[in-house]
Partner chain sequence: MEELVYQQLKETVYQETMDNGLKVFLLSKPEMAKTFGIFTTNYGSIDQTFTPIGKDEKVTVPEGIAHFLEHKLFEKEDRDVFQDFTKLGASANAFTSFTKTAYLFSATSHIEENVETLLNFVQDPYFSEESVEKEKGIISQEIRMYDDQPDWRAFFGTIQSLYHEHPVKVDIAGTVDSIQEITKDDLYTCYETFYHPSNMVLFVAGNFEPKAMMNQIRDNQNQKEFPDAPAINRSYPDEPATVAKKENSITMPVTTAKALVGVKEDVTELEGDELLRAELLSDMILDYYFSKSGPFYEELYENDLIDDSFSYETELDRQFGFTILGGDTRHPEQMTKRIKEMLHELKKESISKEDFTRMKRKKIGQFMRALNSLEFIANQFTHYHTLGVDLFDVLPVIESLTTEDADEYLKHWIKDEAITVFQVKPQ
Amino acid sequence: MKLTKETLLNKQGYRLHILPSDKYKTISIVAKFKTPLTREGITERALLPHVLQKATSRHPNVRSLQAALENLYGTALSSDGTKKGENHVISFRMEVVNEAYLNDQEPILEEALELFNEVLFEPKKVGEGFDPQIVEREKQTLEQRISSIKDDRMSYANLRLMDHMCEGEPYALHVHGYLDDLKDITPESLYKYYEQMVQNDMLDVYVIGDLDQAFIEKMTDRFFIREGSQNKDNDQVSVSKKIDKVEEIVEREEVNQGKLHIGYRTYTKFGDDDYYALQIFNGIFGGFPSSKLFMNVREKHSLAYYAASRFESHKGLLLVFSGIDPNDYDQAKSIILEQMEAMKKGDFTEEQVEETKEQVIHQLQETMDNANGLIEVLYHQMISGAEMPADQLIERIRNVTKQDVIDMANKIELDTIYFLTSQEGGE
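Is it possible to get the structure of the chain by itself, in the form predicted in complex with its partner chain?
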C-alpha cells in the first residue's frame, strides 16, 4: 500500500498539513477548530458556522457569496460541528476543481483560498457584532433544527441513550446546542465568542490533492494568518465513569418500529494499545454483515432489518442499535446480550478473527482513498498523540490475537439499555 506523504508545518497560529495525492480531480482544504466541550459555548458553536457561511467582508449577503463560489467552478463550501471525545471540533471544508482538468487557465485555487480565508477570518461585521438580520434568521433555523431532532428516530434514540448514559459528562452535551441558551445569543455576544474561538481554539489546516507544495505554502502564508494566537493544545481528556448499576430505560412515542439502543463502556480509546483489539472485537460482534448481531438478530431470528454495533473512538463507548417490532423487545434484548456473553467466552473462531482483520484493514484503506476520510484518520491520530503511518497501523491490526479479542470483550461493561417504543407496545 502506498502511503500518503504528509508534510506538517507550524505556521503563524496553526498547523498546516500538506498531502500530495494523485487520486483526486479536486483539491480539498479543511480547517479544524478544536476546544474542550462545555455547555457554555456549545450553542454558539452550533450557530457560528451557519452565520460565517452567509456573508463576508467582500460578500455582504449569501447570494453574493454563493455566486462567487459558483463562478469558481462550483467550489463547495460546508461545515460541521462534531464531538471528538470530550472535545468539540468545527470543520470548514472547501473543495475546488483542479485547474489541470479545466479548459480555461484561471487561478481558481488561489481565488478559492482567498475566499476560504475570508469566510473564516473576515466575516461581515455590523457595529460590534455580526449582521443582526443574518443572526436572527440563523437562530430561527437552529431552533427548528433542535426541535426536529425527534423526527429522525434513530438519531433521537441515540441522543436519548447518551443523555441517560453519560449524564453529567461533557460528552452528553448536544452538538445542536440548547434552546434555553439560544435565545440569549445576540449578534454581539456571538461575535465575542467568535473572536475568542479564533484566538484560543487549536487550529489545524489540511490541504490535499494533486498539488504543488511550494505554491500551497506560498498561498497559505499569504491568506492564512492568525495574528497573536499561540495555537496551544487544549485537549480535554475524557474519563470513563464507573458503572454502579445497569440502567434500563423505556420511552414511548408514536412509532411503528421500536429502536433498541444499548450502551457499553470499553475503557479503550484511540491511541491505546488495545484499540486494535477493540476494532476486531467490534467487527466480530456487530460491525459487519458477518457479525454475531447481524447473523443472530436478523438472519436467524428475522427480528430486524438492521442490528449492528459501532464504537466511539475518543470516548470509549460501544453502542448497539437495532430497529425491531415493539413486541419483540425481550427477545431481541436477550439475543443481543447473549452475543456479548458469547464474545466474553471466546465463542468465535481463529478464522473469524483473521477474516475480520482483513475487513477492518479494507475499511481503513477504503477510508484513506477518500480525501476527507484520510484527513479524518490523520486528524484523529494527531489529536490523540498516536501518529502512525498506515503500514504500521495495519501491522498492529494484523498482530491482534483471539486472546486479545477475548480480553477486550471482558473489559467491556454494560451500562445502559434504552428502548424507544410505541405507546402500546410491550416491554
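Alright, leaving the form predicted in complex with its partner chain aside, put up the form predicted alone.
What comes next is one chain alone, with no partners or other molecules.
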C-alpha cells in the first residue's frame, strides 16, 4: 500500500523494494520475473521454476540443496508461475529466520541470499543445458499436472471458458503450458530460454522483515545485479474487446455434476478509479457467503452445490462459477443472470454495501498481515502504477457508495456462457 517505510530503489538489472517491519520474526525475500504472455515460451516458463529449485552449481542434486536449506534453520524455498493480465510472472520466495532472534548470531541472511542467488543465477549445468535427468523428471511431472486438469472439473471448466471467451487474446494461454510444446523441450533449449528470461524479464526483488536497510542493499547488490540487463518494463497492456454477441457453449463429458461458468467483461482494472466499486459489487454479487448468487441460486432455489464469483484484477474480467445438476441448466442460468440484472437496478440495500465494505477491508487487512500477502498487494500496485498508502486504499473502499456499485454493475457486459455437462444432461 505504498507503506511509508517502503523504499524503492532502481538498481542495475532489478528494482529493489525494502520493507522494514518488526511485525515478522522471519525475513521474506521474493524475486519476481515478468514478461508478456506469448504462446512461445509459456511451457518453458511452467517448467523452469521446478527445474531451478532442484539443483545449483554448488548443490548438484535435490538432497544437497534441501540439506543446505535445512542447515539455514529450515529456510523455506518455493516458486510458481501466474498470469497477471496479459503478462506472465514467475515468483521465487524464500523465508528465512531472522538471525537477530538467534543466540549465536550466525550470518544466516547472507548465507540464505547467497543460496537464493545460486538457485536463480547459478543452476546446475551439464554441457550446454540443464541436468537431463532433472529436466526429464520435471517434464513428466508437468505432463501429469496438465493432464490432470481435466480431472478437476471446476478448473477444467474455467480453462475452457477462458479458451472461448479470450480466444485470440494472450490471457487465454494456459499457465501450465501445452503438451505439444513439452515433448520438444530439451535440456539445451530450456537453458537457452532460461538465459533469455534472466537477462530480459523485468525483475523486482522484495525484502521484508525486521532488518537493516543499508545491509540489505549491500547484500542484494552482491547477489541480484544483472550486469547486461536494462530491466526495462515490457508490460503488455490488457485490451478488453467489445462484445458483438454473447456466446453460449455447451460441452459434454463424463460428469455427474454440471459446471455452469459465466464470463463478463468489467472494463475495470486494478488502479482504475472505479476498481473499489468493483470490489464491493463482487462482494454483494457473489464474493461472500451472504452474496446474491449464494443466497438465491444455492440457498433459496437449491439449484447449485456452489455458486460464487471472482474478478481478475489485471484483465478486467468477472467470472461466475456454479456446480449444478445437468438438468437444471436453464433455470440456474436464468437465476444467475437475474442476479446481475438486480445489481444493475440497485436491488440491494445500503446496509449490504456497508457490510460488504467491512468484509472487503477485513480481507485486505488479513492479506497484508502476511508478509507474502503484503508483497503481492504491493506488486499488484507496482505493475498497475497505482501505488498508495494502506490507509488511503482503505479510505477509497469506505468511500464507495451504493450509486457507485450500481454504476459499476451497468458497466459490466455479459460475454460468454459455458456449460460442461454430462453426455445425456440437459442444455
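Heads up, when I say rigid core I mean the largest set of C-alphas that superpose within 1.5 Å between the two forms. Positions refer to the first chain, counted from 1. Treat the numbers as computed from the prediction; the structure is a model and nothing was measured.
Positional change of residue 195 between the two forms stays under 2 Å at the C-alpha, relative to the superposed core.
With a cut-off of 2 Å and the rigid core superposed, residue 246 has a Cα displacement that falls short of the cut-off between the two forms.
Fitting the two forms on the rigid core leaves the C-alpha of residue 106 displaced by at least 2 angstroms between the two forms.
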